[in-house]
Partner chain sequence: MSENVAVIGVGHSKFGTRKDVNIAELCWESMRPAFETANLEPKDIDFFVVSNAGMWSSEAAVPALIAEYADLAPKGSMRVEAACASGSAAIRIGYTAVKSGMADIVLVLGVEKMQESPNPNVIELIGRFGSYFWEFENFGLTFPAYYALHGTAYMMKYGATEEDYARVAVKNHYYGAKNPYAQFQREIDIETVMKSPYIAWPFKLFDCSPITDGSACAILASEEKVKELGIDEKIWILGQGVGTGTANLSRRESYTSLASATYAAEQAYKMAGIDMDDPTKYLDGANVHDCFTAPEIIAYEDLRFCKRGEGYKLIREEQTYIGGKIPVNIDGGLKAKGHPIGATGVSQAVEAYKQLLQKAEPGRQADINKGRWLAHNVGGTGHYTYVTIYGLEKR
Amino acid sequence: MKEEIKKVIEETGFPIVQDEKSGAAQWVDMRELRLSYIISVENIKPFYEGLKEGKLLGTKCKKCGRLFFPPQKDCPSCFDSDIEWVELKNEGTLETMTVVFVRPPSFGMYDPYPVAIAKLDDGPKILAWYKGDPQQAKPGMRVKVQVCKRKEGYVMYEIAPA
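Form predicted alone: give me this chain's structure on its own.
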């Protein structure tokens, strides 16, 4: 395929080819992206400990009272560091949802998957995989956040119909 793309670039100046199924123009990047990373989560360890117990935790600024999810070490609103951990209500309303068909390589072992944004009853918005029929999902419907185990073996959370 790389040779085909090189030829297309020589002819047109761009690595743009026509999709075989839809006929749509597609940019074909010649670079391979492989990424491994380590991220410190020391400052938000209680979040993961809560997930292990089936709880969804966020942080609340003691100075301005704002509630955050994902949890924050410092308040991004008033920049204060006096933060407390709070258990969030696991119910809310669906704001939007989409299905990811073009998956990054790290999610290649998954079928196309729905991703949703919900607004929790206590305020914060949450982005997560949606467990339910995407055809039945409607903005404003009641949803819940539930702790689950992912295919990779680790604990995470997802949004599901209430």
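Positions refer to the first chain, counted from 1. This one's a predicted model, so the numbers in the text were calculated from it and none came from an experiment. Definition used throughout: the rigid core is the maximal C-alpha set that superposes within 1.5 Å between two forms. First, how it differs from the form predicted together with the partner chain.
- The hinge separating the two rigid parts that rotate between the two forms falls at Leu33, chosen from Leu33, Asp111, Val102, Gln135.
- With both rigid parts superposed separately on C-alpha atoms, the smaller turns by 73° against the larger between the two forms.
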The other form holds:
Amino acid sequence: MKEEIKKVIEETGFPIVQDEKSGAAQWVDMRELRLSYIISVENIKPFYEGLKEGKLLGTKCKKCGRLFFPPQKDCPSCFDSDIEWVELKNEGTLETMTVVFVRPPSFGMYDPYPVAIAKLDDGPKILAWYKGDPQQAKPGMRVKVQVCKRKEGYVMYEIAPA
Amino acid sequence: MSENVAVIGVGHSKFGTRKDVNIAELCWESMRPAFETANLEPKDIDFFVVSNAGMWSSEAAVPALIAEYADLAPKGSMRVEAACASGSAAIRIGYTAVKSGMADIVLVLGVEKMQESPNPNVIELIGRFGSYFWEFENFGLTFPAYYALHGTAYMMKYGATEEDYARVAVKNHYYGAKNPYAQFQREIDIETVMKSPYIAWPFKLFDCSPITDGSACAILASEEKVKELGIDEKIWILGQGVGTGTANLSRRESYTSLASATYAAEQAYKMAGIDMDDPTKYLDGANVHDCFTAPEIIAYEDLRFCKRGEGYKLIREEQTYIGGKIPVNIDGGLKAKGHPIGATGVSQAVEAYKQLLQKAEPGRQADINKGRWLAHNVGGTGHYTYVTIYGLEKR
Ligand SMILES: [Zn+2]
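Switching forms now, from the form predicted alone to the form predicted together with the partner chain, please provide the structure.
Next comes the full complex, and the chain you just saw is listed first.
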């Protein structure tokens, strides 16, 4: 693309091309922005320490016992931030699923991936990739949450048949 | 303070792939007819709101851009974003501005130019409308996939089929073919849908609304202004409800309903004086947020057009065609008319105006006996829902 545009500029004086379908003139933006965020996980560090050991951790309000997954450091019921990290039961039941065929470009290195939502026996629900045959998957079936290694090299959790 | 707020002028651009215009030109395409139907000029506007999700398009300061292009400077303005419900959020801002007395005449403009970016980038950006960190970053959810999780749950719970979903697309294309502003003006059959490639199971290409460029415009006015200007052709905003859902789908109770939608519907019905147990008795028709086929069926239930678990029967029995229990999306819906994110909610208001005033194109005019029209506009996957009731008679 870049080379093509260079050629167009050389030939016509501007980065202006004709739209393939309509023939309408289009200015091809010369400015490109690549987005990649830096996101704080300072307050959920134990989650990643747990994952490394194969455990799925959530947070629990010490005052009212409310369980949070994804973990959060503040309990809005109690206006309290006195939380503890607890290991969640890694088993539950399948709620629903899909298979993502058309992937975002940033997931282009992966084959179509099944995604499931499961309800853990402890109560919280979890969404993750499903490792198993999606055609055999039915709501209500028993599933487990396990740790897996991603192509990028880091560990993550996934849902699989129990 | 204005007791009632009216829509006194509307405009709609051609929806589709609009490589022939830039953003400001696309805006003017709907602003001009809105001014003309209201018989007003830019100088008459007290305040204007622009709904635009942006990201895929180059210009971010759209209110300033159109202030310049359409002589609206130095009037006050605001850009609002509520994902795919941005247009209804803009209507809410306009409505509250007039209702509070802060403005007498407000221009509401919805615009989106999604095709300034390549399709894969747009697919990526829309997928980020949920919980970015927990559901996108590691699991690559896309917009169709979020709704597919609901589509699957609904099929499994109630026994609906992929063919039932296809029937929604067939209906909406049937009416899109009669709407000169629609992106797709051609009819399709169930087989077309069933044979199209999977995007996110159970959704195939023809279960999905397209990537669209377009704009829509509505001019709102106070009751006093309506009198002062002697406006005959107008509709009233009888009620509006809005709800918000959790960012993470994993924090939701149900995947066969959108909690934000049931919440918004109850508010809107209450405000408009509609019996929640039988709302179709009060409505001549509705526009619901059919970004995919299954969510149209779920919307029937969230809006109480039928009992839970019976939405798919409504479409199977063609009860949401003209002549049925309640005509739905007879402008083609998001599916065939197109879904320019920020413009969709305003486009629904334009459709309410056209239907209630019997200005819809041949073959897609509903019978108007009850004088009320409903618009249901969802942002993200129930992350936000607006339900708005429009009527010929003020409350
Ligand atoms: Zn607490």
